[in-house]
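Coming up is one lone chain in structure tokens, specifically the form predicted alone.
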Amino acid sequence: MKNYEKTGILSTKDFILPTKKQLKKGVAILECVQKIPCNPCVDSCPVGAISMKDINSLPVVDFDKCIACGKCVGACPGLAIFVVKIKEDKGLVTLPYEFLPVPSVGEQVSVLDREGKNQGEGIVQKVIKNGKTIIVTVEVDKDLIMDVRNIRVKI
């Protein structure tokens, strides 16, 4: 039994990580671990960077093909896809967000890890509505891009 099956919390040991070079161009990180019939991420990718052996397999991203467009982030019904990028001394994390209030560009937010624990502060860079899912890009310390998976808007 894998650790996340006991705790309900993934760690970076549970999925394939991109290289530093790939992080500089930006890539989608698929944190999907359930083998269920689902493939919207595959269909949403305009460059064919996400594939599956069959409908019940886990999706896999080809980091070299990925253009970090983020279309898969909003397509995933499990909210399990994030786009990460290192930009100079900062990091950008694009994530699905389904809470109110919706943050605004330029707003300072708390950034949270997979357990919901505060990891510091971030600045909202972009907000896009994709159906019911809001896609938020937040600038964080570059060392946090593989840990930040949600935000908390300050009220």
Second form
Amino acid sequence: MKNYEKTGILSTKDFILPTKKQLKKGVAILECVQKIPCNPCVDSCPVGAISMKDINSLPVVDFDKCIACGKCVGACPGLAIFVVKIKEDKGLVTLPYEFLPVPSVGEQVSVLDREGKNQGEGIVQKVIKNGKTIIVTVEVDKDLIMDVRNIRVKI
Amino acid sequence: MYFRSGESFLRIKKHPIIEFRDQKRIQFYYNNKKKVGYTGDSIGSALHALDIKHLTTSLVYDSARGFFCGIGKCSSCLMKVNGIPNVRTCIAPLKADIHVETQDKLADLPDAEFKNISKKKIDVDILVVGGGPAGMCASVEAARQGAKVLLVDENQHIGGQLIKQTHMFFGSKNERAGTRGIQIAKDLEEEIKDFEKNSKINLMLDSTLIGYYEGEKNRYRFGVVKRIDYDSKLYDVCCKSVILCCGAMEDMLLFPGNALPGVYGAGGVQTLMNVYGIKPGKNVVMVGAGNVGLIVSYQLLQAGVHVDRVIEAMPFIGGYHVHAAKLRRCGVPIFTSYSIKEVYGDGKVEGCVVVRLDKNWRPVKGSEEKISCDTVCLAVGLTPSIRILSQIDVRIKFIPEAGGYIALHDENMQTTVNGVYVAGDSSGIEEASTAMIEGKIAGVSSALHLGYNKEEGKKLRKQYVGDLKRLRLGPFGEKSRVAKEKISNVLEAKK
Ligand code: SF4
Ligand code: SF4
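Having looked at the form predicted alone, could you now put up the form predicted in complex with its partner chain?
The next block holds the full complex; its first chain is the one shown before.
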């Protein structure tokens, strides 16, 4: 049994990691590790970077093809897709967000890891409201881009 | 964004996904005291918003009981309304000036004379029972083939459990993946309304199928009661074919305190939150980490309710990892190999005791932990609703992988009785996406049975059967595959 089947928490060993070069360009990380019957991520990608053998197999991202546009983040019903990017000495994480209040650009928010633990502060860079799942890009320490997966807006 | 009025701390004011519209205040009486609820409330939800959770009294013990399932299936919310006993207050709509009273255990039933009561006759091609995902799709599909359909549902709203599914669905484009269940319900309702305009579908809400009766040759005959403002109208429905999509009922677990008000089925809580806009309480312990338990926990967070933890008796999380991950990154812990030992409280839930299980599922002594909470949600499985099916004399069999007793059926969703079809959870517990395809198959099959659109229908059905098989191919479809295989084996042996 995989550890995440007990805990619900993935480790970076559970999925393929992009190279440094790919991270600089920005890539989508699909934290979708079980064969569930689902494929909207494939249809959502404008450059065909996500592929799947059939609906019950795992989605695979071609990191070189991916243009880090974030379209797949809002299309995934499992809220399992994140876009990560390294920009100089900072890191950017784009994540799906379905809570209130909705943060605004420039706002300081708490950033949380896969266990909901506070990993410090981040600055909201971008907020896309297209439907009810809001797509938030937050700037964090560049070493945290593989850990930060949620935000908490300060009330 | 609409802001919902209402002074109760239990009414959800703002929600990230659902737009609750401002409703009109309605005055009613609860044990002769004036109370206020809102249009759209059921009696049960209005009382709940007022923090009145003790609705009835246990028949065996002298203890308080509140509603469990919220969809009219468990009868733990029976009250007297305008003098009528045993009203299922969780689904009965709140109306102005009604008198709601707690009844003393087994109520005295009023005298009634049914002999000369007038009943209206309805003759129709196809009767569809249950307006959830399966029943809506079955009705639309059958009407599209040219058949005349009567769709009967006991709730005020059409949509079954779809109207509380605020998350996006999985699947492919054909199953409308990425769309929220609440939106799918709205779209299907629109399609039904279009068919209503040219009288292809006749929708009867607030109506309960009360039984199956002998009809003329090649006809099925059912009694249907429609409720209009606490008055009932009786219908004598004759049809050439019937599709039963009666859904399922949430399972109970045995432990001391399981009947206390504040112990709910997870689906009951979902109804309360997402249909009526009312929180179950402030702090929840969720029992069961299957998809239902995980999804409802996440939706509790979205409604602004604290979820203390999710416990799961199995040594692993049964639901999709993506659902578990959503909860975990919000800080909600999931404890596997844990069970609930008891719920305690004086007339309502004040807390619970959880316990760790060893390899053999036995409680580990000394591992008990007391958690203070006001709500315990059970998400421990569902049982298909098959009462009417058993009256029609179709062959019923116990198939554990399907969730219990179900009507045997073939690939085209026909039972062992010609012209009688099943679809959705009442044909075996699965997901809403599979229920919708099953509904489509049953709808086409039923229309084909009556001779409508033979060539096209057969092609369409073949396509749907293929879609369904594909969805069940993965590891999470194994249970359904085993269930369906067992069913076809029994049918083969019979031949
Ligand atoms: S981020 Fe854009 S380009 Fe990259 S996989 Fe997602 S949709 Fe495709
Ligand atoms: S849309 Fe999301 S959940 Fe579905 S397969 Fe793609 S990554 Fe997985």
